[in-house]
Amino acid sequence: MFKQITTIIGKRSIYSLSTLSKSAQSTGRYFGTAATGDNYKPPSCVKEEPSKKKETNVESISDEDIIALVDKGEIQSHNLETRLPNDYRRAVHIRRKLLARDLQREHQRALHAAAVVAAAEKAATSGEDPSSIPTVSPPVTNLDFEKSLINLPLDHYDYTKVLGACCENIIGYIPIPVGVAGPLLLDGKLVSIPMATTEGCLVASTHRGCKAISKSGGAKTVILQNGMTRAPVCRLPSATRAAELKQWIETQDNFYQIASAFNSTSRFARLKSIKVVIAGRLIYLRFKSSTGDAMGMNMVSKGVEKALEVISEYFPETEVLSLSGNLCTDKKPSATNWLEGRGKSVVAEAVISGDIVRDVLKTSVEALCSLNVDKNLIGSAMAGSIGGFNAHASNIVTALYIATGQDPAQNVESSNCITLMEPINNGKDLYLSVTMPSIEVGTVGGGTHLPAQSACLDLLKIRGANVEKPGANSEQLARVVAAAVMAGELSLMSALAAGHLVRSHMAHNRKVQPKQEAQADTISMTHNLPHSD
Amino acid sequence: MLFAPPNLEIKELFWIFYIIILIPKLFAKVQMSVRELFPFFKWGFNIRRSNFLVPILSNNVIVTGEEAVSSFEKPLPLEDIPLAQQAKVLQQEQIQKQQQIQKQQQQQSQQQQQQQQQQQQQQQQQHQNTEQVKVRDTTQDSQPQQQKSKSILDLTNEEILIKVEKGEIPSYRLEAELGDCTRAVEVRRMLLEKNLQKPIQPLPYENYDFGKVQGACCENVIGYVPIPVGTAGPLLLNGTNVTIPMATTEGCLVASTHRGCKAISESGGARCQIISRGMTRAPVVRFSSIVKVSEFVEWMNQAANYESVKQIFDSTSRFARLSAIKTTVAGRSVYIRFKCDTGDAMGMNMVSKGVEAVLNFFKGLFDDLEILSISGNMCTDKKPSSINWTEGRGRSVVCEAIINGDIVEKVLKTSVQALVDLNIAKNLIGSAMAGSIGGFNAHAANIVTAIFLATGQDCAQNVESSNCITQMEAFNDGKDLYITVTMPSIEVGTVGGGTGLAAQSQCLDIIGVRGSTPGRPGHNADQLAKTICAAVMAGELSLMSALSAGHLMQSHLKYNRAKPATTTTSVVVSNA
């Protein structure tokens, strides 16, 4: 008994000291950085290494006190992890009191600032001595940004996950509600999709395509490739020699070569081409690999240095100007994606049945197929458009994205879609597709370990890495991506298109159906989504 | 019968028998015993176990887990038109009893008001005048709500979930039936982890306010996903120090953009101007010839006809004001573009409403127009096209900056030349070799979804508003760096959609420019397309000094010249 009490109560004493000499090396610092200068250095810390002087944490001083500290320099606010490293949640909560105190400081001197300007030009315009102006006092404002900043939410989140891989400077996280449509019969399973929106409708509107696909049989999909891409821009001494480089790199020898470099720094590159494009002496290398369940940009890169290491061997002059020269294309609209290809190129299908397409639709298949070609084939055509043929494909995508932690700035390329409906069976069914050549995803990296996030991965059944099948489930995120595009894409141009059937049969004096009235209502006033049920 | 199909049991036969019967009882208002109406009571029938009656009433119901299968594999007996009809039938028929229900409620409430209305005027003798209004409110808001849902309010959340699965409540009309968003929420969740038989605990859904959600952002709500939030700079943009609010999880992009804000800011800051603002939404009409095109092509062209159009318009809102007219020819249809200014809203509904009335007006005018659909692609909404990189849509905006080449040494660790060079052969020549349209920037779109996320925009309209091409020059003799965006389709708005949820209203804030301006619409929205804008052209800078610095380095230790400046400050190169 007695031995053990001794040793807690030992082992407290020691923490306490040493707790006690970090604060007073710390505030030591502080205070003697002030009064002697650069290169005085408390008695305590001279036993440690001077590199790991800044890292020593500060969890023992008040929050007061560090913001002091950040006052002075000593600490940079974007650091604060850094020197907080058990309690992450206070080092927000401490940049957050910074950034109300920073905004309410500027606010004030705005205010004070108009004030002073109003005061001159009234001065001014009375032909008033200037000297004479009283001084202005700055102005009082209720705004109170410390307060206000409660609405951006804190607590119960675990930042550990977030820092060094998802974001900086934290100040807190933004709550985006997540719906479920579905379940999708998709490839004979069912599958309920996650989507995070703010925008009104959209879960209904696709839950309402879902219902439709899932009725008629159910949804089918088909991968067509995979694979990421990556184009460094390198600069060589003339069109000629880069020419030449076009032509070693498309010896198969070569590509080998290029390849086995490529291969060796990851388990799961492949390198499956190169499409190299000259422009002048400039010449672009587009490489394409397949990545397993990740979405791959990062492994990429990696390969992508090895194999120009290999390169710049053969060719000792190319010059490397940049890892990414925008023929990958990532993030940007471009031909190459949509006639090339990135990530997973996946084709969905489904027949729909012409009493479903009349009873949950409400609309006709003669009118669908129309209004399809009439809309996405010659409208988007028109528009000068490359990939947009569809409906609002980047809806689902995006809404998809954000709920099972992908890049949403990568929408841009994955919502690369054409949508096209024909009749068949003597004009009694629909048949619709959705082509989508660049479906950037991954069940691994990124967004996709946060908690939540990977729960709405859990909720298909997809989360991680697949132990038998490498890429299966990426693969399937980028199958269930598609065919809830479908599921949006008929239910919305099915709305579009009871809206036109409406005013054509009130023109045409035929019968009205009070239904239908009622949903080509709720179109005009909702951003052309319609309550679906 | 004539309409039994081959499988029908006897139960059922009776179940149809009794419906047909009971139903022009109740029409007629015949008084009814219990036993009347409940004949199979203590049979304990029920509707959803009858292999007949699920395809037709299960057109109304979420049909979920096994049973979803096993209707696929009977399909509806499409063939077989009596049924059918006679599913309208009853159909037709459940509605109208459903409508005679709730005309019944409405005279017991109006009954009831009465009563109220009668004891209220007793109280109006007893009490003041300001309690009776307290408790006329009261008693008219709680009444009804008791009624309805006393029922279900009294059950526990399992009994929900069981009524849920056997489909008395449909899980969609949780919340109206509930008349609490959270419960319902908890409800649905229950039943989807059942479903899937796996928590789905790590998706949160408590401390959220799903009542400002209901009906507006989501349906169908089981949680939310949190993304962290950073922040980049202060940047200081047209002299005033603003903050950079983004959401987002990708590393490093935050910290990169915070050193391109650094850098513009230390120079003297970032100049932005707003270009052109106005929403556009293009529907498209068919006519029956080329003919008629023609002539309403002309019609259009004719200055007092747009002044008309223009007044019908500016007549379904206090802030669209109608800017510009394309229209489109091909064939026989033609696409009309609007063009419109929105105040401080994204305007996509009220374009759409304005759209409306305008359709209308021309049906009037045109006897053969065939008004197709109100969208039809040439608007352009979420589709890359190069109509907005033209035309524009939402807000047109230029940025510009000068970057003093000290801090292009010391800041951004690279020089002047190697930027202005990379910037020639990555995204001018690079994505015009891509065939991109818009696309001539390094990482613009980054930026523009963490700011749409954590500003509550649309995030799917990343796709045109990351329309952007990024210029550099050398300036003063090449010692300074002359950087310019071009924006010309930024959609924002900073009233409506997500942007009326807490935490996104926060962080608008934080940029200041929270809701609208009374006096100046549009101005809120005209400075947060400014600031993405100008947090585009930070990440630019920022990105493209980490790309030329590694290229320096590489030439540097190629040629053996002065060691190269460590690139310790982060580095975005993953995603670009």
Second form
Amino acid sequence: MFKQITTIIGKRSIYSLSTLSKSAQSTGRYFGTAATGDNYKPPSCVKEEPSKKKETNVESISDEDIIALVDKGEIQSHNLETRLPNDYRRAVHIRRKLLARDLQREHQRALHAAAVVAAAEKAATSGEDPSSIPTVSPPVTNLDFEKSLINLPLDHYDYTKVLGACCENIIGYIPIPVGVAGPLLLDGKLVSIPMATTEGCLVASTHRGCKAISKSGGAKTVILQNGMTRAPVCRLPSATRAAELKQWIETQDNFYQIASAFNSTSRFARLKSIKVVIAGRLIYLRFKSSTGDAMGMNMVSKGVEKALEVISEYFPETEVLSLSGNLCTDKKPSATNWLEGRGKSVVAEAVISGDIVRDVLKTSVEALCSLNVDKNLIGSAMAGSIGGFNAHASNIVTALYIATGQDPAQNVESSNCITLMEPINNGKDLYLSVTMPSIEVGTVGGGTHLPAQSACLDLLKIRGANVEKPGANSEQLARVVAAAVMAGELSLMSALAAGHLVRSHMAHNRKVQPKQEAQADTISMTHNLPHSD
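Moving on from the form predicted in complex with its partner chain, kindly provide the form predicted on its own as a structure.
Just the single chain follows, nothing else.
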């Protein structure tokens, strides 16, 4: 056994010495006589000759031959689509085979190494003669990566819409169930809400909330502000100079000059404000701009770069450290987004009839209002929450974002929400509202152009850009998000107040296991939803 280990170590040592030798030969011109030769030139001065080797036409060769070229380094795995421009599906298939093979080899090596170490430790503990230990054979594994990847879908997907836009090194796609909640009567119109989720009860619960709101006259929404933000961080020679830049930016004529440069980068970007924050000699400039029907991060970033050019003309010593200085704030909890807003700031409200609270939601107005204070307000305050004064806003936000091609990571700030409930009409009815200051959505760009996501936007009648009123489609999506969150809040809070939460999850969030395999085809997949009448 120790001979095996010594042999392995010895081979590695020989390899290392060989590698070092070759490295020394290749870099020898930097040392001794090679570096002082008359014809020596530093690498930076040597013009590299373009490769004259003709690329292999891989479209006409087999998958195995392509894999061999990848192993030789003649083709990069991430460039398979480029080399197979007429068959992206084949490129993805070959990448899967490469991945499965490499994972299998690495897994087998790891198991073998573990077995060798275990045998050596056993011999050392027992005092056994190392020379008598038999050769350790690679253990057999039941893990088959190629078989596992069969469950990751490959076919029936248009990869041309993904490459260069949504994902790299593609090996397949994840199918996520999409349910529909509603219809919800929203601002006088019925809307059906697509939700992509794997959490049982979520769609059913949101559906019940939609039903209660619609039966009570519907929801109304208002958009308080609309503007995407980007905040670069810059450094100046001193805090004094940083303060002078702040004062310069906040002068109206100078702001107009910056805005003119910013707005020149897009037909839809219109700079609204620049909030300046100073820390020592660091200065953070939080640009806020309208972005039409796009979520707008890239659009705003492009405008910010142009604006910084103008600032640098007047303050040439300004050192731009990063285009994003985290005051934006993107995909991170922050008081800035909670107080200042980002994207669309929306309020949704509804009055729920006391009869509906009793008959549909199975609770009372008094119980709901009391629980909302104790849980969503006091409980969240005790937790030190920022923007988390709600029951589960992020549940609905994320499900809607995945369904409609938004950036799911932006649920962090988009889920900022405070849910308020109060009794009205002498305590008979319930006034309900959600205030969400930073909903970040778009109906163009990102994943909105993918077929499935486009279909969900079609259900909402807001796919693409609104030609007549740019920005109207993305604003409508933000309204839908807020109203759907309100429906989800109403239903979950009612379930908690009535003590139904665990019961509903046990009924709808657990996989049914048949007693006998033969009975699998006869199991009913229908449920008597606790949220229905």
